[in-house]
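Take a look at this one chain, the form predicted alone, written out in structure tokens.
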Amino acid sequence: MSSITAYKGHIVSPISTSGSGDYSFIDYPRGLMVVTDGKLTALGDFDQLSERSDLGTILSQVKIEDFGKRLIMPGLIDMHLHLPQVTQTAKSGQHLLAWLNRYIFPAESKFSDIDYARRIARWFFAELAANGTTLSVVFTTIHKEACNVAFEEAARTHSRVIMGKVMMDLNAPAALCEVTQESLTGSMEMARKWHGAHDGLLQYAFTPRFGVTSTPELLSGTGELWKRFPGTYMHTHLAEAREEIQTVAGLFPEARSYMDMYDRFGLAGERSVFAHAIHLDDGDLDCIKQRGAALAHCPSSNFFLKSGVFAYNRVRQCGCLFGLGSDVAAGPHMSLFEVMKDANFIQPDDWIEPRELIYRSTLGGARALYMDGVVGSLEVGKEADFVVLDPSAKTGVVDDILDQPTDEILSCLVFLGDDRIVERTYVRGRLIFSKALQETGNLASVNLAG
């Protein structure tokens, strides 16, 4: 028997279009959305849908969640962040490599303790849901059992995630430096176990940390594994900091560039995600475009570590796929609304329209991950990943903001939004976060069920 629920509220969403650079949105101030078995089966103006003969009977019999004037939007997509680093936000005062050695590697070493790993994973997925993130691309640590725990917690909380065990066999502390073959074997076992699990909500990403901590044997082995598991992802860092780039150039002198190094090992293609990608030349961008790879732009992290400025307009104009990432903990906040704001602020000369930033955090991210047929926008046939927002929960927002034109609403979300405006988060039609239940102490009945 089908499970049907209807949702009423102010619906705003990007929509799929064929035109490049066409950031089109729907806006239904009195909107209605019908979800059947986790998929959107009807969406539009409430009055018009109520008059449809095929929906009239259904609407008279099913529960209608009425959110009044609150905003219903697609769930947010975070293309790059680190689960074990959630405890290390706001640890400042260092550039990338020094920051890793001082704060991050010691924090990741703690994940050999499974109880600790589970506690942090539980916190991490609760934080994602509270920030309105419904799909995330996640680094764990080198620890196979800790990665297992992370997947278990993601399944228990009904989270949608692309995730993998980190792989490092060079230039890392002894506690985090793996034997190459053990790293490859462990990653293969994890991919077999978790890719496509929990009815497809969980997907696996082979995750070599970056060139600095990888031998040629590890990278070539990762490329071979990735080919053996069609549909999986490859997730790593690329050209974030100049010191990192210089180190990689010394380790792989035969490569033309950092990006060329990855390409030589078969790590550039559809479903490969390269985080940061700040210091690239035209040859690198052409390779990324031709291979169908994607970039995760992490502006908050780039601000925080003073790594440089992502060439936003150049990347967009060359036609590369890209979305936004919080990069917690180098990014000091998990809210993608904050990340969108930083993406605009970090550009010294160019203005990025709010509707494009919302697009990059929803449908654009889904396209970069080859999942735009499933999530990223509120359209009939897609899975019901969405958030309910109350902009008035944030100070500085005018009372009648949701009565304003679409672009003013989107601008308000980008420049004033944060986790405080998120009231509810749904994945595949299931409620995984409710601010009201969290405040009354009943959060466990939502995202800790099962």
Contents of the next structure:
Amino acid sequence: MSSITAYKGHIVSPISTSGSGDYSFIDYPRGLMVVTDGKLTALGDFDQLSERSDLGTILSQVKIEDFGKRLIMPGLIDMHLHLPQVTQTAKSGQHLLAWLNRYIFPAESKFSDIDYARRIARWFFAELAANGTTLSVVFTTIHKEACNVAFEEAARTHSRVIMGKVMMDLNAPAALCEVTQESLTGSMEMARKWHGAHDGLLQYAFTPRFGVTSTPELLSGTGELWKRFPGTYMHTHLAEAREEIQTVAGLFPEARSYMDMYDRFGLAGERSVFAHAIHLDDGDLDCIKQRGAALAHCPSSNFFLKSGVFAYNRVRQCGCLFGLGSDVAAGPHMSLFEVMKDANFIQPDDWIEPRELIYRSTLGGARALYMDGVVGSLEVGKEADFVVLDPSAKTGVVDDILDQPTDEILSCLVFLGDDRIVERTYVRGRLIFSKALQETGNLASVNLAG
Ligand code: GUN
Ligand code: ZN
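Beyond the form predicted alone, can we have the form predicted together with guanine (GUN)?
Let us now look at the entire complex, which starts with that chain.
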């Protein structure tokens, strides 16, 4: 028997259009959304939908969750962050390579302890849901067992993730430096085990950390493996810090650039995700566009490590696929609302409109991940990944914000939003976070169900 639930509230969502760049949205102040077996089967204005003969009967028989004046939006998509780094947020004061050596590599070494790995994974997925993130692209560590535990926790909490075991076989501390062949074999086993698991909510990403910690053998082996597992992802860092770029140029002198190096190893294509991508030239952007690869822009992290400014307008003009990433822990907050605000603030001369920023962290991210047929917007036929927001939970928000035009609402979310406005998070129609249940101490019964 089908499971049907209807939701009432103020529905706002970007929508797919045939052209690109117009960032169209729907806005139903008295909206209704019907979810059947995890998929959206009807959506629109409540009064109009109730008059439809087929729906009238259904609505009289099913449970209607009424969120009143709260906002219903698609869940947020975080295109790049690190599970093992949640313990290391707000450790400031150094550029990338020094920061990795001082804080991150010691923290990641602890993931050889499986109990510790499970405890942090549990915390990580609870935080993602509490921030309204319903799809994330995640680095773990080099440890296979810790990565297994991360996938198990993702499944248990009904999280939607693209994740992988990190690969490093050069320039890493001894505790994190792998034997090349073991890294490749281990990654292959993980892809086999987890890609498409939990009814497709879990997907695998081959995850070489970056050029600095990779031998040519590791990268060419990853390129071959990635080809052998269609539908999997390739996730890495690209051209984030000057010192990193110089090191990579020394390690791979035959490549024209950092991006060209990845391309030569067959690592650029549909479903490859390059985080940061700050210091690129036109040839690099052209390659990214031609290959259908995606960039994860991580503005909060770029502020925090003082890595530089992503060429937002140039990347957009070039037609490259891109979305936003929190890059926790170099990004100090997991909330994509804060990341959107930083994406605007970090540009010294240009305004990035709230409409576009909300698109980038929902439908635009889904598009960059080739998942816009499944998630990213509230449209009939897509899976019901959504959040319920109460902007008034935040100080500074006027009490009639939801009576204002769409652009004012989106602007309020971008410049004032954070985790405090997230009331509920749903993935494929299942409640995975509820602030009310958290406050009464019953979060575990929801978030850890299944
Ligand atoms: N480049 C290689 N590893 C990392 C990492 O953990 N964080 C960031 N921001 N950049 C990286
Ligand atoms: Zn990163």
